[in-house]
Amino acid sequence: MASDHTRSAILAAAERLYADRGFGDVTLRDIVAEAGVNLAAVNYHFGSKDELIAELFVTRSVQTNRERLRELKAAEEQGGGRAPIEVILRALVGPTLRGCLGPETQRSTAARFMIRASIESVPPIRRIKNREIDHLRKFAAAMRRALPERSDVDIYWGLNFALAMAHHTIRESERLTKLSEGKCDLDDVEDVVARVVSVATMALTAGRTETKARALARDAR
């Protein structure tokens, strides 16, 4: 039990420090001082700073991914095995946006940690993102069922753009608020979700018109 308490204290201290100061400015010595443990305890439980960051990110990501898949499963069950594309996209981006935006959520340590993880590119988080994609394949399959006329390439690009819009909105929420002089209300999270879903849906369901840029790129090959 004492060992479990020490491990939990290290994780909580690390998450607070990373959320407040970022990944580059926090050392293992900062973490042990915050947690009230010794450096040997960090090495025993995690082995390295990268492994500690990875465990924190995995813990938070698992929660988000479970919520995504729960919403997707409910949507497809309601639709008899096939959900509308906008409902699928809402399940994809909604949990991420709700987990990081909003006046109450943004103050939580977990939300601030995940915002840091979205802003700062660090190797352990990049490795996890590139490795843990099975849940995204389930979304791609659902999108294929919703839009059977679309190619796999279109589906993957559409999924990628939806995720990119969500993460960019999280990263740049303060700048957007200043740019719009408060007209874009980032505290209205459901409106943010609806806007991301709307744009992603339009991109996936619009007629296939080849732009001049794509034609030029094709001709250049």
The other form holds:
There are 2 protein chains.
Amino acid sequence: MASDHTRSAILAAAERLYADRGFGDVTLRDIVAEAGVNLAAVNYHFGSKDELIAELFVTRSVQTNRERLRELKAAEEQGGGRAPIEVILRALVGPTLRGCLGPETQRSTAARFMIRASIESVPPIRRIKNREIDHLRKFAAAMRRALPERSDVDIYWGLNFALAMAHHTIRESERLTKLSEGKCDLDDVEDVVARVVSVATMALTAGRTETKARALARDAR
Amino acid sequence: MASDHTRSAILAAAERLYADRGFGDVTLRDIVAEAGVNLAAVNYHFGSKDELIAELFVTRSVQTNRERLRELKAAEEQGGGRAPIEVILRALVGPTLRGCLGPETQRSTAARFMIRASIESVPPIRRIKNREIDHLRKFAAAMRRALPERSDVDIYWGLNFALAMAHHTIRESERLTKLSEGKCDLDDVEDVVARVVSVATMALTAGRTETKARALARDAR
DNA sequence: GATAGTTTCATACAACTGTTTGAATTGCAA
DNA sequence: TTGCAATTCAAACAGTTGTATGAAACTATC
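Now that you have shown the form predicted alone, what about the form predicted in complex with a further copy of the same chain?
Full assembly next; the chain just shown is listed first.
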């Protein structure tokens, strides 16, 4: 492996084109033209088109997952193995939201690519997403430690709803802006994170069982 | 227009095939083979493949929207023009969830088709979804009437989160079942509706501003 | 039962797709 | 420099796709 020039040129061109125009109407010929390399180079370096897409997605995906786990681990270490549920949820949805939202003009190619991947969902990407369950289980475990009185079912539903709000907001950010006539500021990422975390926390703590977090909130009044 | 036989055979076959195998790998030739009609019939009756898909999606989409508005109108009439927020949210997410979840074996073709449409999102369907904003505005208006002290921003965020939870749960129902090792029962549709409505209600009523719903809940203790 | 309009049909079209091939080129080590 | 492997390249391949065509079959009306 000499200089990797061709290989990385393809990766960069593909990510940019997919981000801009979607997976549906970007062909290998578009990519190699943008990268200034030969058509056969894609199959030579990646094996197939799907493996190219998979490599793009895996790269960005592990970056996000690493960031998530880093935040989670830091929070749990600081709390002696048990982090507050809000912090766990923030570690779960924060990196994704920060990576995909924010002012459109300064949005990275990687961010726009991940938004596409979230909207279009082509087979090679779907296959990878299915392997993410182990990763989510780590968060489920941390949430169970934070809310020991909650049932597993409630934990999983809370996790599901937290991811739902984050991903849907990313995927439909344009529509929400239009619907609200610009009143909802999707560029204020930290506000979005706070809203998602707040609602997810309520979903997990309110209800029949009185949890520590709820008791704490009540006592604080 | 004589008997519509060919036309409806195409629609039925297309919906079934798309539901089973997704938009990605179902060709017009697959559809006409399944329908037992000639290849040219699709272009003759629908103009193009995209228009066929659009007609399929519009049909099911207006059914859901009609159902939503029926529930909303009934609730508002009963409440003298103002329905409780829970009932509005139930009218928003109930029809969609009831239409797409439930025991897989007895899930209708239409339901499975709509799940596909929610996962894959092809261009003709995306175009139609973009026109749904007017429909959502009616719900935003009803929610504003129910929670007059809430800011528009909060209303839109609540609406966004309610749709997020419903759609994400539909789209990722398989993954949630696997993640929770079957503990989350996606077949108990009314339980899912109740969970989504409950969380969305909390999102809309809890927080800085003390709303009527919250005051009511507190006084009830 | 002839006619006009609609619908069906087999077939061809034209374009595009990801992939393969085998030769040419390059870069590096002996 | 020679030799060898890695890389690049132009070209072609094989298959699929949605769509168009023009003739044939059908249907209803007069």
